[in-house]
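One chain is shown next in structure tokens, namely the form predicted on its own.
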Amino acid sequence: MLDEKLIVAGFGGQGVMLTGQLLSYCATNKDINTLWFPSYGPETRGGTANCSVTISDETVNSPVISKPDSLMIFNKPSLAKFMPKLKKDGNLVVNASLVKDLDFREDVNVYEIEANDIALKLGNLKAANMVMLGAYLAITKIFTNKEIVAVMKEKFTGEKAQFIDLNKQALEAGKKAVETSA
């Protein structure tokens, strides 16, 4: 039975409700049942911003999710907010370019992703989101790359659509970046 109740994590403009957005269009367009819940801080850009998203084969009848399955984590602040409430063995997806020398938790599966590296690699910051995307989807195997990108493809229009062949690159980079690790 799918039930996975991610929270994404981080600071404005490092694309933490695009993320959350992504996966739950991916939902919809197979017909899953989907929520997704954004949260913002006093600030849009810097300020602190996150969202949840629900993914289940049952109705989801609450935005609240007060023990996530999984965590994608950008910074430090998000982190220490977060970390507590993730279930024990869920997963912990981490970008370990901003989140440096913690001690994480031991009940947990942490995934230490350099996405601001690899994403510095292929030429834009700002792709650091769906290196860690990418990242998260091979560890849950809940969509394919390829189903994402689909989704792109369908809401990146005008401008935005530039951006598709970099951030499918991101994508397999994310994956990759999870094969080798483990």
The other form holds:
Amino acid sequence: MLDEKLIVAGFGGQGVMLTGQLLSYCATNKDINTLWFPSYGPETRGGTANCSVTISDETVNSPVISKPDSLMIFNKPSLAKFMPKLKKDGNLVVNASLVKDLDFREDVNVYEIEANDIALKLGNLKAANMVMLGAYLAITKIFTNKEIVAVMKEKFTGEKAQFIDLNKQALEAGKKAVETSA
Amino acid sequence: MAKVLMKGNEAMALAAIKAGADAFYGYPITPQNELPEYMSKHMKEHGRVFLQSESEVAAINMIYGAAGAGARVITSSSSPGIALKQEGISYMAGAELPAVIVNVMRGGPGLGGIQPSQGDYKQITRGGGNGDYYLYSLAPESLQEAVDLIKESFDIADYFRNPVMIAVDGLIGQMMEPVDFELETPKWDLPKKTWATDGNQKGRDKNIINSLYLDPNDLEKHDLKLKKKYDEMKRDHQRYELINMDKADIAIVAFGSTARVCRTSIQLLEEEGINCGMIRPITIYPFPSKAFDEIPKSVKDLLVVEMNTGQMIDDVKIVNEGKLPIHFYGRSGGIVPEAEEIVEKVKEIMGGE
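Show the other one: the form predicted together with its partner chain, since we just had the form predicted on its own.
All chains and molecules follow, beginning with the one already shown.
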């Protein structure tokens, strides 16, 4: 049974909110229950931002996730804030380009993804969130990259449409990063 | 139609458009800004009115004017902004004008904070402004329920000729969930608005929209007329949901997004072999007293859970009439309780007997 509770956290401007939203849009397209909730308020570019995403075959109850199954961590302050909440044997996907030389919990599955470096190699640092998403999907297999790209084609219209190809490459690169490290 | 993933504030705005709202007047405040933002873009497409006023006071008086002219009107704000609108809301109840008012609650008092809260419970359920009046007040727990209730709320407001309050919090406003906008919602039998000040082109008797009655005999008669409406709301239009109550040893009483957190607590307690039920008021005015008549004998305690320091607990005490011990758990200031906190509180109550 599908019942995934995920927190995505990082700096404002890293695309944390969009990363979570793409998962919820994808769930909606597949008629799977989902709930997305952002931290909101004084968060700005450079400040911290996070969102909670629940994807479930069951009705979604509490919008607040106290014990996530997975974390996507984009920066150091987010690791300190959310790692203690992660379930035992949960998935900890970290942006290793920014989060390094830190002690990770030993009772969880840690995936260190050089997301910024990989995105830079693809030509745009802003695609780091899609590298992270590609890695997360390769680990959890909740949705395929193809399904996420289908959401982008629906949502990224006008000027944003030009980023779909780059994002697609970033998703694949994230997937590859997980496969080669395994 | 397939479900659409939308943010709560936007979904509530679209629901109002689908319900035939003719005009929106409002003033920005976090955490409800996406509602007027959505209206600013889409009301015009439907040939309707969107107006950002210079203040909340102006907005509610525009609502008064448009409602008086017979239009279907809506405004939205968050706690401090709703406080500013109270004078106008009282005038509308006095002048018997229908409107839908959305309060996306945030922490208070004063400017408070911008995170989710249910701190306006008493203000909402006691009328809020001066005089003998109440608002039919609905507290949805999900976006689907919020959308369905908003679609119906315009009919309810027209039926009673009284403002309806949609009482949600920042959580509902900011979250995204899949919503089906085409679900059938109840249609109320509505008479024509023969009372509206809509130009009088047919030479009928003059219509006057007013809340001033200088003769005490007239005002008392008017107050009693209003009271009849509130009596009817209490008698025929209470709404609530009973969850897992059949074999419950303890029952939570919670509304809105807090009830939703409590649903998870109930599941967690079930895994530990504890039967916990819940009474979920959907109308917070009229308070669903009938739900308390349905409490089975197995229930030994009531636990009121709110995102405030304890406001609905007084209504629970009134309807409980001293029958069961009442406990309270609340978080305030913008903190949403986690399901586990409520689980601990339930276990503490049950272990303490």
